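Quick heads-up: it's one chain on its own, the form predicted on its own, in structure tokens.
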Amino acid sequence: MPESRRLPTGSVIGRLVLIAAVIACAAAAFVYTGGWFSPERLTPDKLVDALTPPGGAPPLGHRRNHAKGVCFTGVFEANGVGSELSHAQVFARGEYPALGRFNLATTNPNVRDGTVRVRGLGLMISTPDGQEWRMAMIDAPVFPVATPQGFYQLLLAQASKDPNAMPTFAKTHPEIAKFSNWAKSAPWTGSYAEDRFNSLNSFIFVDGSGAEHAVRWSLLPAAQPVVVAPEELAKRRPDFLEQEITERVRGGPARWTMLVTVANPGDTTADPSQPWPQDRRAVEVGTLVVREIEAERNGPCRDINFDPTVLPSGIRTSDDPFPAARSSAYAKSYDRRTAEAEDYPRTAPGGSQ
């Protein structure tokens, strides 16, 4: 380097010190995120580990929660009305490819369908601009707890052999009463097609003018729900939900209306255990149309991570801490199950696909 372009020795040293400081900060952030500086801090590893079934490690290659499910493909038919709330292309009138997964909130992929209270729906809608909207919903109207830390403590209480663990947890987390009341009294159906699925978490829609709207959304079934007693469901075939939705869709598409509920000023957006009042503005923005069902073992949803923070421009997360926590836990679960891919059973019991 010509003499005239050399940096003074002090400048070189200063830059090296700056680079070292940046690296040190990045390393500190990494270990902090891992929880190494604060053992009591909740981390993705701790959360996923807490999902381990009481009997031991879960079957290899499966999701760590909502382990039993079935894939579907179809379209989202946007009616254009949602563009009043968000400039995301997914709300412009038209049809957009949809890929999803009906599932059960269980760590056991071989559980009998009639024994699991909470049902879920993971969904990914893609648009021509290359963006995706991923979401994970359940049929409960509220989440059991207010915070990710509370959810972790709930998992520990459920796994505890102490008979007082759950009563003690309920005393310190009174918000769980709403969920418990729903679980005890809400009717059961015999089909995913008859269930309503709710986002529960709050998100922010940004419209074309830049105005922001706090929202939650639900998928309302077009099929009329038929109430079935839990004891009757327990007698049905172990995989009756997958078999029923497969036969139903073979006879014609299943549909759900997407209803977006808009918060009023002052409504809580950080706590999914608290429902919003029934009189809040609700906007029908389109219809999910499920056209084909495929077994998960070789289906298109097998390796999809339904991370709720994968959002298109025009939608962002709110102050609700759950989407970020779920994103981290989902990623950890995804890493573990893909590392176990060789152990995943690609054929169903009996050799069928």
The other form holds:
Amino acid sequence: MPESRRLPTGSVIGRLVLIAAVIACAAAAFVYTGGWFSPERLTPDKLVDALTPPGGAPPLGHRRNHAKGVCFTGVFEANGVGSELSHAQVFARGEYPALGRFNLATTNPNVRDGTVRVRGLGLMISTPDGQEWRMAMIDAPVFPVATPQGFYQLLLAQASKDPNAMPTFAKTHPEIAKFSNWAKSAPWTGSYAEDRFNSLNSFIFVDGSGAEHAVRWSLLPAAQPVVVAPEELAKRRPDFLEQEITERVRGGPARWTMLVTVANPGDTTADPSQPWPQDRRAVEVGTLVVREIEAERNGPCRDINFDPTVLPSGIRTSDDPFPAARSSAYAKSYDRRTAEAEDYPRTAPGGSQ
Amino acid sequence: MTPIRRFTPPQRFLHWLMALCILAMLFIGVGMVSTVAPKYLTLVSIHKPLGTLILILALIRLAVRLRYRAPPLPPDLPEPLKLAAHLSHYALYALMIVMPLIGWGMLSAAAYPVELWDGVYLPSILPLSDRLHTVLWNAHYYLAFLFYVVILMHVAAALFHAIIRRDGVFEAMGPALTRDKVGPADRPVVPLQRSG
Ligand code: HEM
Ligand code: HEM
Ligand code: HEM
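Next, give the form predicted in complex with protoporphyrin IX containing FE, keeping in mind that what was shown is the form predicted on its own.
To see the whole picture, the full complex is given below, headed by that same chain.
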């Protein structure tokens, strides 16, 4: 090395320290971004951990919530009317393949069907343009809490041994009253085919002219609901809902009408615990036709994540904070359950059968 | 004595453009998986197209590299350091190409549509498979950290050349502002006025 370039030992050390400082700062910035210095940050890991059932063992290989379910396939028949609200191909008159999952809002995959208050439906509709619309809906008309943080607090309160945890939660989150009233008073049915499922979250439909419409949507059952007392349902076989829908669909398809409700200016879109007034414009956009039921075990829905942010062009998320939180948590749940495939009872019958 | 003393301007341009993109990607990656806030969706919607852009730029860069090669390292650089330099450069090229492919494959193996922007998708490159998804997820996760570690070592080495050895290695990749000068050594002798 030519003499002119050689540095005195003192400045070599100084410069080595400088380099080390640069690298240390860069490493710290990375760790900070990853949230390691921010224990208060709500992460997808924390949300999914909070869904660990009482007893502490998550249902390995299963969804971390809505763990029990059954797959279906069929079609979505669009009547073309939805095109005035969104330019997504799924609303253009036609028939598009549908794949979905009837499920129960529980972390226990072996639960007795008759004991679970909230029922859900995951759905994926594919269109010839290569796009997909995924959604996961429940039969409750409102969500229990206003924010994802609130949902996390609710899970912690439910898991808490402190008898005051839930009353305290209800005081700090008064919005839960609407949901609690529904849970206490709404009639139960003996079939998925008789239930109504609601998106609850608000999304934005973009029409062909670029105009935007804030919407929520629901699936209304074609079958006439027959009210059954919960005490009666609790006595039925553990898998009666799955067996009932399998037998029903064997006899002919089950149908739901998709109803899109359009917000008025000023209606809150950011809070799924607040229903919109009954008089809002509602548009029937098509029919979900369920033609075949398959057990989850080897069914086509098992390894699908019904992430509500997988949307076709023409639908996008709104200022509702839930779809983002759900997407991050569902991905985490998916990552975990697919990594546990060994533990999933692939071929053996499920524990409760 | 070769007439090429510095990396060619396209190589230097690609190096610095990609350095920015890759650093951004690593931070976006660890940031997005640690939040449930609405910015999660925004970050994911940058991660996918930016990662794809990196794959395209990396392939172009590899072609440019094979065509124009690299200026030799200073002859007085000890052999183990030369070896470390070459190995780390191989590793960086490999990671720039493999990381986006793994990300793409991981989403394909989970049957997620890989949306780059509104209505534009990458095709699926793998069948739905829980095992493949898990292998690729782990690879994407651990290689991301390895990538960052190799980059930090690379930056430390570059600074070592720039402010301690002052042997022209940094200037060979320096942002295109300095003028090329042909000196008697294998490396350009660029005026080194900074002191301190
Ligand atoms: C921040 C709030 C929420 C969290 C953390 C959460 C969490 C989860 C998780 C971890 C899963 C399992 C996902 C998988 O492994 O594929 C799941 C499934 C599900 N969730 Fe949520 N959820 C939330 C809000 C909601 C809301 C608002 C609805 C209804 C409108 C809903 C309806 C469903 C349904 C129907 C499923 C089952 C989907 C399927 O069959 O795969 N969730 N949820
Ligand atoms: C140079 C390219 C890339 C770099 C440096 C990179 C880096 C990262 C990092 C640091 C993470 C966070 C890992 C963790 O802490 O869990 C991540 C996650 C992720 N990356 Fe990439 N990535 C690249 C390309 C891609 C591409 C091209 C795609 C898809 C097309 C992709 C999809 C993903 C997904 C989906 C996740 C979240 C995984 C999960 O936890 O579910 N990445 N990436
Ligand atoms: C952040 C991501 C970065 C990546 C992926 C990266 C990648 C690379 C690669 C692959 C080479 C070898 C070039 C070739 O042989 O074609 C290289 C060379 C070089 N890089 Fe980087 N680099 C990054 C950041 C940086 C930074 C921040 C600096 C400066 C502080 C830097 C300084 C250099 C220098 C001086 C060389 C020339 C080494 C030589 O002459 O052999 N790099 N870089």
